[in-house]
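A lone chain, given as structure tokens: the form predicted on its own.
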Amino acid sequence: MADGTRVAVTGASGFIALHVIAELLDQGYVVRGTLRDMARGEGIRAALDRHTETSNLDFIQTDLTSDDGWDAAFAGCAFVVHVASPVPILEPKNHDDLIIPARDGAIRALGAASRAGVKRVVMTSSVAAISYGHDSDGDSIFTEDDWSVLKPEIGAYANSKTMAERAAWDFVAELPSDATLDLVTINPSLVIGPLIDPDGSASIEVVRKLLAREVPGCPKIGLNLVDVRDVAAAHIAAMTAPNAPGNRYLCTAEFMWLSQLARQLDKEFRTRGYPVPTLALPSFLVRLVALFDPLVARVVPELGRRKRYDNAAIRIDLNWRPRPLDETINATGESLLALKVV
């Protein structure tokens, strides 16, 4: 099936899209990258070059905020993984920032899609588009029938990733008969794993800022945890599962609190000449802090919580087996020393 089946990735740069590149490629895929920035093409085949065999692999410009290169992105692409969209570090002061790219690039991607009769779109949303608005006491155990509450206090990206994707169903929904699309999404947790590019990416700064003692200690923050290779795992999986299409799925492993994840972190590099700060905050210091650094005070609404999810669907229909945690954990913080990021 994969060989010489092409397959565009959008946001070829991104964390997630270049594992999803390099597993196309060693299944024989021939890939297409959108890229913003087309200078960049040449650092990120040099970083792919380490993991791949990159031959089979070109670079085509697009932008989510405008129309330009999309139809020839997909030109002769039997799949599409749309992966695209803005991670901001730091809470944009607009919301729209985050929110028009995501969701207008969306329906730019879908409508490109269509136009070029592509099999199947795999768009990655995020566990945001799920859970987050809820008043949740955290026995409550999220599916994928779960939306998010749209609302200013969820955060910029957790609304950008809820209304990029519902305005992704909605789109496919209103096509016409002679123009239909099958649409599959992937709604991971916080991603970490190993970085193929240093640029590195917003979903590791946790693994980075502890690796770096960038921070005292550990709120009680839990984290529900996810692979970036068992994530590119699952978009692949969905591209030709015959139950996938007109499905979302929970992409997550495990649930562990910030301090076990300092240890393992520990565990592993204190002798190394990385010690990791495993000392427990209080929660009360937490939230005097909270009063003047605006970083601080986006985690205190999570102190103590913990968000459970169903992810059997996920494991059923894409035959998806996420690795153990500790693996995972090592392995980011190794890919971090090795590119010099820590």
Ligand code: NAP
Second form
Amino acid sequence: MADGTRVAVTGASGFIALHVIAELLDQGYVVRGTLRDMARGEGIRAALDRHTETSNLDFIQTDLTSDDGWDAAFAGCAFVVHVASPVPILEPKNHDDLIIPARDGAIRALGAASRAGVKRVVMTSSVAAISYGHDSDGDSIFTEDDWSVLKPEIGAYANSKTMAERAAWDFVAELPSDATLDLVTINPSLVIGPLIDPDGSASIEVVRKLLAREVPGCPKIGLNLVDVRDVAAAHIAAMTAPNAPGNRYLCTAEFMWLSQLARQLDKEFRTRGYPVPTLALPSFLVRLVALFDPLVARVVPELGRRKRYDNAAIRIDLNWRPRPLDETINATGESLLALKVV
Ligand code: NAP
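Form predicted on its own already given; the form predicted in complex with the ligand follows:
Below: every chain and molecule of the assembly, starting with the one above.
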């Protein structure tokens, strides 16, 4: 057990970070969460209180774009879980709006961790740093050896995650021998699952829009999904697993088409008054609508495409076993209703 070991978690208001914090507290860690807006602390604690005991949690202010507060945030911490990074719903006009906070924030976090004598930093990266920008035929299987190809076409988010992760590995490699630390990255695919706070991530939008019937049906989009509770467990396992330092870990459970996800939601929630649109939308129609709707335009490059990932490393090194996705999909829907998001 954790015996009161102190862990800092950045971006404590976020969907994934809240699950990391809840699980750390459950395991007996003392947690310092960083927030860019301290006014959110009270609401976040109240949300966490519904899941776990929070007397071993405090908050401190840091922003990815400012040097202030980082040294104080990590003082006395054995581990840092660096989760914070912007996750937009819409593509920003200027890619630097994401790239600068993601990349420079990672360097700020690692610099402060090194100065504070932190043993290990676990950083949340993404499959967006692995599989974007390749001419994938759908048959090749991405592994941790792959990196996304930096170019404007992969979008601001994938560029930001790739640059941030690359910068993090370079930074750690260049630390002087008396200031080294271990780095591990967790690279999740699309994360869904129960929300702790109603202010969920952009990744929940796909389930929310289906349950709220804000879409007429399902474009042929392939999703590699993973449960937020399993993503949190991977981060915590990576803090102490002996083989983890120096590794990136693909963190993904299963592939399904969007229409399969919709059918599972419909099966669970139709009888409770939430019929879900399961109609398969022809791709030509989606391309047409994309001409007018920037949200739809974002999915066009993914139409009909399937990406495959190898999750052997995380299973072996972190003894990671993702739960069945039906359970995840149902739990996502339940929490969206319970928190009155839908
Ligand atoms: P989220 O709920 O939107 O959380 C993002 C967090 O980053 C929030 O706490 C946010 O703070 C913080 N943040 C953003 N800009 C910041 C800034 N300038 N300074 C300080 N904090 C800032 O998204 P999430 O899904 O939990 O994502 C968390 C991490 O997982 C990110 O690194 C993301 O790239 C990665 N990831 C997510 C998915 C997914 O499908 N959700 C998949 C792969 C990887 P505010 O609340 O103040 O905005």
